[in-house]
Structures are given as C-alpha cells and as structure tokens.
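Heads up, the chain below is alone and in the form predicted alone; it's given as structure tokens.
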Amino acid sequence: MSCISVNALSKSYGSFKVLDSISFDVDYGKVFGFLGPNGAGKTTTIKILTTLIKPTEGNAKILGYDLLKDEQKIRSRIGIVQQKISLENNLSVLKSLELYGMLWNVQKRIREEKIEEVLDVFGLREIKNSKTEELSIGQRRRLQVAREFIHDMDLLFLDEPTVGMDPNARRILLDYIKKKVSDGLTVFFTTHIMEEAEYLCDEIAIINKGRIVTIDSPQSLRKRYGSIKMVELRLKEPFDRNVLNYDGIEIDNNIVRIVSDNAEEMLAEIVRRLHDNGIYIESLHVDSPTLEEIFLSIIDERYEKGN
C-alpha cells in the first residue's frame, strides 16, 4: 500500500480545469518531488491532499484513509509548510514554537525536547525572544519550517519550502529532510529550485496545465530526457588534425571537444580512430544535461503540443 495513492482528481472553477484527472502513487519513507511552472496546479494538489479543499472529480488514498470520508484522520498524522507565510506576529519565536507543539497536544516534555531541537538545527537560538513581526523573510521561513517538526507526523508536505532561505539554510534544511526521512518519514515537496529536487527526491512528477507530464527518478529522467551536449578528450600531446576530420569536433591543441546532438555516437568512433593512430587519451570529461534543462525541453516540448 502507497503513503499517498491519487486516482483522476480534477480540480475545477467554473469551466476552468486547473487539475486535470492526475493519477499517481508516493511510497512510504520517501521524497516525492511535485514539479511545475506556476500555475501548473502544484499547491492546488497539495490543498485537497491536506483536506484543505475538495476536488471537483476522483479521489485520494491518504496513509490508507480515504482524502473524502477521514479528512480528520488525515490531519492528525501529516505536516504541512504552505508557500505563504503563516505566523502570529504578536508572538516571539520561542512563544510561537510553544504554542504550536501546544496546540497539536504535545507533552510538555517532548515539546521543550524538540523546540531545543530545532532552535539549533534551523539557527533560531539568537533569535528565540524576537517577536516574528520583527524578522527577515528567510528567519520567518525558518520559524515556519522548523515548528512543523515540534510534532510527531508520518507525511510532510511542503511547497516551495526554501524561498527567502539562504543557501546555507537551504542545505541545513535539506539535510535534515534527509534525516527525517531515514527515520521513515514520508515527504511531498515542490520546489522550484532544480538542484534542490535532485538533491532530496527519490521521484519526481512533472505537472504542466493541471496535467501530469511525466514521473520517474531524477537518473532515469536524465536517461529518458537528457542527452550528452558534450564530451571533453585531453590527449597526452598535441596530433595531426587531420586524423579527426568530422563536423562537430573542436581541437585546442592537445584538448578534443564533441559538441553535437550525438556525442555518445560520435565518441565511440573518435577513441577508435585514435587508437588505430597511436594517439593515447589522458582524460575525458562528459557534460550532461542539468535537471533543469531536462525539466525545461519537457515542458517546453509540452507547450508546443499544446499550443
């Protein structure tokens, strides 16, 4: 059974569909990376996989309750970091943690324990008897972030959970992630910062125009999508041109470059022709394709067809 089990859930106002019957499956002790422009139906998704709203059409499987009939169930077992701040001014940053892990009912104890926790890993401890209304926007993130964990919670969601945050915080934060998820944590997340989805996913959907694109692991989407733009060979001392003479081949020296759309192919015949002319290879460097480029020909590919 699946932490989160979606069936053709739709989404719509009036006669506009922002979600378009997507279907997919999060197992438990996982990152689920939910990726897509704005607008795509991102935190439209995670509001009625927290209860948050209804969906228009199909229905949801939550830590095995069903998303219509035990939203209260639901509640009470997820976590849930919203793209918009969320925080009551008036209150200090230690009064705030306080009051959250009061209002999810934590014993007094394991509350001190964890607020003493996170005080440290999310670098909050300078700034504990600072009233909200008084901090950055990444320390409000921080604060945000950082009481979603004063209580016990078996799936997370988070949307855009980094934005404002540092890039030392944004590590710390992932790290931890990582951390929590080892101890079987189960986390949603969207982000727009593609190095951060590499870092932490197991899995990644792409959603574009309410619909979802494609799912599959940040390595097999590099192999599905991406292909090498470019192959560096540093060979041991300078050689005769003339011996590599193919379109899409650039020498420095002693320094070969494939740069073509079918560089994989291409390098395959250049060690060879080397070989054959005692021209030994010192080093040799591939460029792949980023998780960004593979995301944006995705839905660049997508827009096409749509449009």
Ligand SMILES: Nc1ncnc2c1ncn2[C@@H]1O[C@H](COP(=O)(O)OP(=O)(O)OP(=O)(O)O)[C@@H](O)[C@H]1O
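Just so we're clear, the structure is a prediction, and the values are computed from it rather than from any experiment. Rigid core: the largest C-alpha set superposing within 1.5 Å between the two forms. Positions refer to the first chain, counted from 1. First, how it differs from the form predicted in complex with the ligand.
- Relative to the superposed core, Asp27 undergoes a C-alpha shift smaller than 2 Å between these two forms.
- Core-superposed comparison between these two forms: the CA of Lys178 stays below a 2 Å shift.
- After superposing the rigid core, the C-alpha of Leu235 moves by 2 Å or more between these two forms.
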Given for the second form:
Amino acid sequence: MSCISVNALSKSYGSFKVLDSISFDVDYGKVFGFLGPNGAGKTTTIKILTTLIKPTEGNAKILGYDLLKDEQKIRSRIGIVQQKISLENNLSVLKSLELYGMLWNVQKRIREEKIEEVLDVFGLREIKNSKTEELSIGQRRRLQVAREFIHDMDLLFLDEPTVGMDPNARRILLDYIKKKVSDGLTVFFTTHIMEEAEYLCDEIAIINKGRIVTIDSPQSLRKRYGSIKMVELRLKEPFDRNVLNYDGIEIDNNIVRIVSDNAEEMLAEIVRRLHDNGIYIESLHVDSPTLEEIFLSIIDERYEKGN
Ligand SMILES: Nc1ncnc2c1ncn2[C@@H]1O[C@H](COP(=O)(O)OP(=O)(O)OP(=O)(O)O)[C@@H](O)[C@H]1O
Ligand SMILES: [Mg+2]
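Now the other one: the form predicted in complex with the ligand, given that the block above is the form predicted alone.
Whole complex next, starting from this chain.
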C-alpha cells in the first residue's frame, strides 16, 4: 500500500481547470518532489491532499484513509508547512512553539524536549525571546518549519519551505528532513530549486498547467537530460533569420540560443554560417541549463507540436 495514492484528481475554479486529472503514488518512507513553474498547481495539490480544499473530481488515499471521508483522521497524522507564512503576532518564538505543541496536544515533557531540539536545529535559540513580528523573513520561515517538527506525524507536506532561507539554513533543513525520513517519515516537497530536489528526493514529478508531465528518479532524469547544454550567442546586430534555419535554436532579436544535447556541433555549424554571411558575434555563453529549464523547453515543444 502507498502512503499517498492519487487517483485522477481535478480542481476547477469556474471554467478554469487548475488541476487536470493528476494521478501518482508515493511510497512510505520516501521523499516525493513536486516541481513546476508558477501557477502549475503545486500548492493547489497540497491543499487538496491536506484536506484544506476539496477536489472537483477524483479522490486520493492518504495513509490508507479516504481523502473525502476521513478528513479528521488524515489531519491528525500529517504535518503541513504552507507556502504562505502564518504566525501568531505578539508571541515570542518560544511561546509560539509552545502554543503550537499545545494545539497538537503534545505532552508537556515531550513538548519541552522537542522545543529544545528545534531551537538548536533551526538556529532559533538566540532569538527565542524575540516577537515573531520582529523576525526577518528567513527567521520566520525557520520558525514556521521548526514548529511542524514538534508534533508526531507520518507524512509531512512542505510547500517551498526553503524560500527566504540562507544557504546554511537550507542545508540544515534538508539534512534534518533526510534524518526524519530515515526514521520513517514520508515527505511531499515542492521547490523551484532543482539542486534541492536532486539532493533530497527519491522521485520527482514535474507538473505544468495542471498536468503531470513526467515522474522519475533524479538519477534517471539526469541521465535523460543531463547532457543537454545551452549556448547563447549575442550578435552585433539583428540579422536575417533565414540564415539560421535549424531545429533546436531559438532566435530573439540579436540573441541566438541553442538548447541541445549536441550543442557543440551545432555551434560549430552556426558560427560557420554566420561567418559566411558576414554576421559578427559579440559574445558567447555556454551553460548547463537547470533541469527545470530543460523540462520547460520540452513541455513547450510538446505543446507546440500539439501532443
Ligand atoms: N481560489 C482560487 N480561485 C481561482 N484561481 C485560483 C485559486 N487558487 C489558485 N488559483 C489558480 O490556480 C493556479 C495554480 O495555483 P497554485 O497556487 O496551485 O500554483 P503553484 O504551482 O503553487 O505556483 P507557485 O510556484 O507560484 O507557488 C493559478 O493559476 C492560480 O491563480
Ligand atoms: Mg505554490
């Protein structure tokens, strides 16, 4: 049995289909990464799976419970860090953690222990007496994530938890999540940072415009797309684009972009063509695009071809 089993979930607002029949499974004890551009439907998916909003169609099993019938049972066994930060004003960091533990009915002794732990892990000890409204954005995010680890849970949803965190805080959080997963926690994680997803996730789903484009392990995604390079040529002036009539290149005024797994060979050919036509190159830049960029270019291609 899977920890999360999603079956043809859809969500519409009026005639706008935000989620279009998504299905996937997440095994127990794994980290499932959910990636996609702004507005793809990531937060909507998390809100549905955590029972905060209802799907328009479809269903899911969460920890063996029916999403539509067993809301309370699901809520009592999951944790959620929402994308939007919401903290009680007028409370100190410490009081805020205590309150959160009490809301979850965590026994006093365990609560105190957990609070001690997260104060250290998330670097909150020095600011434990500061009011939450006085915290920096990164500190607020750390507190919001930290409090979720005070209560016991089987499944944790994290919606872009590292936004606003500095590199050190990010790494600490990712490693802490890894440790919790090795103790049996299952994690559903969204991010825009591919390196984070690769570091943490056992499986990655890419969602675009409410549809899942691909689900695979980070390793095989790398294998599939890892050799792709991006070359950007800036020309002295705009040119007749018929000169460069090739597949896999993008032309934007005087900028030519090649995204391909044989970009080097294409580059040689393109430079020759430009030279033969008396067109001068001002600068040249070679980059490995992030996996997300590659996915998006693949998605665009697919839409353009009408598949
Ligand atoms: N209550 C709502 N009413 C109407 N449209 C909504 C509502 N909530 C979300 N949407 C729309 O649904 C789409 C998906 O939003 P969602 O927040 O799930 O995206 P996301 O993938 O989390 O994006 P981001 O990376 O920016 O967080 C967006 O176009 C958004 O405007
Ligand atoms: Mg979102």
